[in-house]
Structure formats: C-alpha cells, structure tokens
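Below, in structure tokens: the form predicted alone, a single chain.
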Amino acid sequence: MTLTEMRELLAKRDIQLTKSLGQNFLHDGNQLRRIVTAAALSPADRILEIGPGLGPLTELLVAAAGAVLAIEKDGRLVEFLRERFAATPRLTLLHDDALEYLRRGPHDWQDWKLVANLPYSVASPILVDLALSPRRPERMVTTLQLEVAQRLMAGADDEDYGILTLLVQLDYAPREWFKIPAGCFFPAPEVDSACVVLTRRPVPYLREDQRRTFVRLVKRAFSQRRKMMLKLLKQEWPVAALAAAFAELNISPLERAEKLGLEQFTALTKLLHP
C-alpha cells in the first residue's frame, strides 16, 4: 500500500486518524520488507500482530507465516480489514484493546513471534507484559519510539539503561535495531522510530516464582536514579540481608542501580528471593 493509496482510501471512508491511538501507518515497502526479514518467518510460525492499521504488514505476514493474529483497538479500521481480508484465512482480526486483551490472560505465546508496528503510547506496557509472561514469544520484532528502542538496546551505565531495559531484557537477548525515517510513516510522527529485534533467551536467568522479587527490586532500585541503591532497598528488605548480599557480589553499599548488569541484578534476586 503507496502513500497516495493510502490517503486516498482514508479520504474515501472519511476516516480522520486519532493521535491518542497512535496512529501512525508505516507505508514504506523498504522498511516494511526489512521489518518482515528481521522477523525470520517460516510456514510454520504464528504471528502477534498488534495496530495493524490498513494492514501493509499485516499483507506481507500472512503471505510468508502459517497464521497471524492482529488486534486492532479502531472500530472503523477493523472494518475496512475485514473487508480486505476477506478471503485469508491464515488472519484472525480481533476488535480489543492489546493491553487489556494481555491482561486477561493467561496466553500462551511461547511458539509465537510479536512482528508489530505498535502503537508508541502503549509500546512499552505491551513489551514488558509479553516479556514477564511464563509462556513468552520466541522472538519480538517491534517498531516502535527511537528513545524506547534505545532503552531496549542499552546496557549497563548507559544513559537510556533502566526499568524497561532490565525487565525486558531479563528474558531477552537484543539482537539488533534500525532507525525507521518518520517521512517513512503517515502522518510523519514528531518523534524519530527504530525496529528492535529480541529474541528470548534459551535458559532463563530465573525461575518464575523469582520473577516477582527480581521487578519489586529493579523497580525500588531506580525509583531515585540519584540515590544510593542500598538506601532505597532498605525500605522493603532487612539491612542484615542486604549487607549480606551486596558483601557475597562485591557490591559497593554506594553503588547505584545504572552501575549494575542484569546479571548482577538477578545474583541480587536469588539471594534475597524469600
């Protein structure tokens, strides 16, 4: 679908596009296919596909998987996807929000790939609920917000390294990322974009009761990036167990929560997980 396309069929439904939704349609056919190509498709794979707008990449997803699941939370734009795709039946539309649709879980995911344009007021909840669910996708290939897909990249010390990147990447390798003009989008958004690939760690860092443990501590631990990480974990767990822990990591009780790998923030967990 070109740009002029496009338009046109917006201007022929009288369908005026709603920025609370984030309703910015990728119509690059470039990007399109180097989004479909770092997805790594098969005729076996089932597909995620959240915000499919007009369905450009729903087109080419259906094409190359066994079967694809798109949730659209636009009436009118569910309408126009029914009727486009009418006759595929590799396509499940559902008419739902994403988020809450998630959240009424439990879903199983585990042999499925997410391959979305999501939509940037909801990109990060969506990623951080697939991320933390028991059965996870394979693989997460996303567009999304540049700064978000900068947080999804970063590592230690780094300046975008935070919540997001630790319980994201808990569970998920970064494998590589690409900047996405907003030219590339219509309406061009105010902000620059960036695909992300993820793909879900063999072994686990920790088991699923630790999950739990492993967020309270993250979360605490940049609730005040400034301070003292030791400071802020004191509120939620005995300073007897946490000078334990901190002495057995050759933790300094000064550091700060950017200082800290993911792997040292899981060593934290087990040791102070009930």
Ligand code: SAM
The other form holds:
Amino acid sequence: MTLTEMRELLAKRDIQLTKSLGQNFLHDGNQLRRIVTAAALSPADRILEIGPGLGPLTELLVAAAGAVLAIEKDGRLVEFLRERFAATPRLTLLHDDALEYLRRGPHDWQDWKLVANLPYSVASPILVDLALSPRRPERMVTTLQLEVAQRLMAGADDEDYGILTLLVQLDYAPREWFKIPAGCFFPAPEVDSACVVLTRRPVPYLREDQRRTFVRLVKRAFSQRRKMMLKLLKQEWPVAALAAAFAELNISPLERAEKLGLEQFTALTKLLHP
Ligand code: SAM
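Could the form predicted in complex with S-adenosylmethionine (SAM) be given as well, to go with the form predicted alone?
Below: every chain and molecule of the assembly, starting with the one above.
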C-alpha cells in the first residue's frame, strides 16, 4: 500500500488517526520487506501481529506464514481489515486491546513468532509480558521507537541499559537491528524507529520459579539508578544473605546496578532465591 493509497483510504473512510494509539503507519515497501525477511518465515510458522493498522505488514505475513493472529484495538481499522482480508482464511483478526488479551491468558506462544510494528504506548509492557511468559514466542521481530530499541539491545554500563534490557534479555538474545527513518511512516513521528530481532535463548538462564526473584531483584536494583545496589537490595533481602552472595560473586559492595551484566544478575538471583 503506497502512501497515496493510504491517504486516500483514510480520507474515503473519514478516519482521523489517533495519536494515543500510536497510529503511525509504515508505508515504505522496502522496510516492510526487510521486517518480513528478518522474521525468517516459513509456511509452518504461526505469527502474532499486534496492531495491524491498515494491514501493510499483515499482507506480507499471510503470504509467507501458515497462520496469522492479528489483534487491533481500533474498531474502525478492524472493520476495514475484515473487508480487506475477507478472502484470507489464514488470518484471524481480533478486535481487542492486545495487552489485556495477553494478560487474560495463559497463552501458549512457544511455537509462535511475534512480528509487529508496536504501538508506542504499550510496546514495552507487551514485550516484557511476552518475554516473561512461561511459553514465550521463539522469535520477536518488533518495530519500535529507536530509543526503546536501544534499551532492548544495551549491555552493562551503556546509558540505555536497565530494567527493560534485563527483563527481555533474560530469555532473548538481540540478534540484529536496523533503523527505520521517520519518513517511512504516515504520519511521520517525531523520532526515528528501529526493527529489532530477538531470538529466544535455547537454554534458559533460570528456572520458572527463579524468574520471579530475578524480576524483583532487577526492579529493586534499578529503583534508584545512581545509588549503590547493595543499599537498595537491603530493603528486600537480609543483609547477611546479600553480603555472602556479593562476596561469592566478587561483586563490590559499592557497585551500582548498571555495572552488572545479565549473567551476574542471574547468578545473584540463584543465590538469593528462597
Ligand atoms: N502495523 C501497522 C503498520 O505497520 O502500518 C500499524 C502500526 S501502528 C504503529 C500501531 C497499531 O496498533 C495501530 O493500528 C493502533 O490502532 C494499534 N494499537 C494501539 N494500541 C493497541 C492495543 N493496546 N492493542 C492492539 N492494537 C493497538
């Protein structure tokens, strides 16, 4: 769908785009194809698409994958998509809030891939929910604001490193990424975007039950970024257990959370897990 077709369609149906729903539609064919290539699709694949909008990505997904489940919150777009894809049995379209749908689970996404140009306001919670779910998708190919993409890909001591990085990287390795300039979207957002490919780790760092402790630990450790991590953790764990764990892992009591890598956080989790 070209930019002109997109504009005409919106005008014909009298659809005014809603900023709060992150309605910046991708009209650049090259970028859409790059996203689909990054998803490495086969006819056996099942795809979860969140926020199909007018369906430019959906169209490529149904052509390359076995089944697509697309969840769209805006009823006006759902109505249009139902007409546009009326003859596409491989597509299941849900009119729903994707975050609420995910949280109403449990869902089994183990054999699924997420491929989505995510709405800004819910991109991070959607990714964290999926990444931490016991039956998480095998791959997540997601387009989001460049600044959020940088947080997903960051390493210890990077400016963008933090809670989002660790909660997603616990089970996903960032594989590749590419920038998508603002001009590829209609309307053009104020910032650039990026597509990030996250692949599920074949062997998880932690057991399911330890994962809750990891989330608690990371959130508390980053609750005040500039403070010493040990001081913050004392609010939740006994001092003696913390001192022993820090000593065993050779972590200085003066260290701040942003200096510790994922493997140090998982090692600490194992020692502090009840
Ligand atoms: N996939 C389309 C594209 O690439 O052009 C549209 C992407 S646009 C960035 C985000 C889409 O997500 C919009 O269609 C918007 O209506 C939808 N959306 C916003 N919040 C949502 C939510 N909570 N659940 C499902 N869809 C949502």
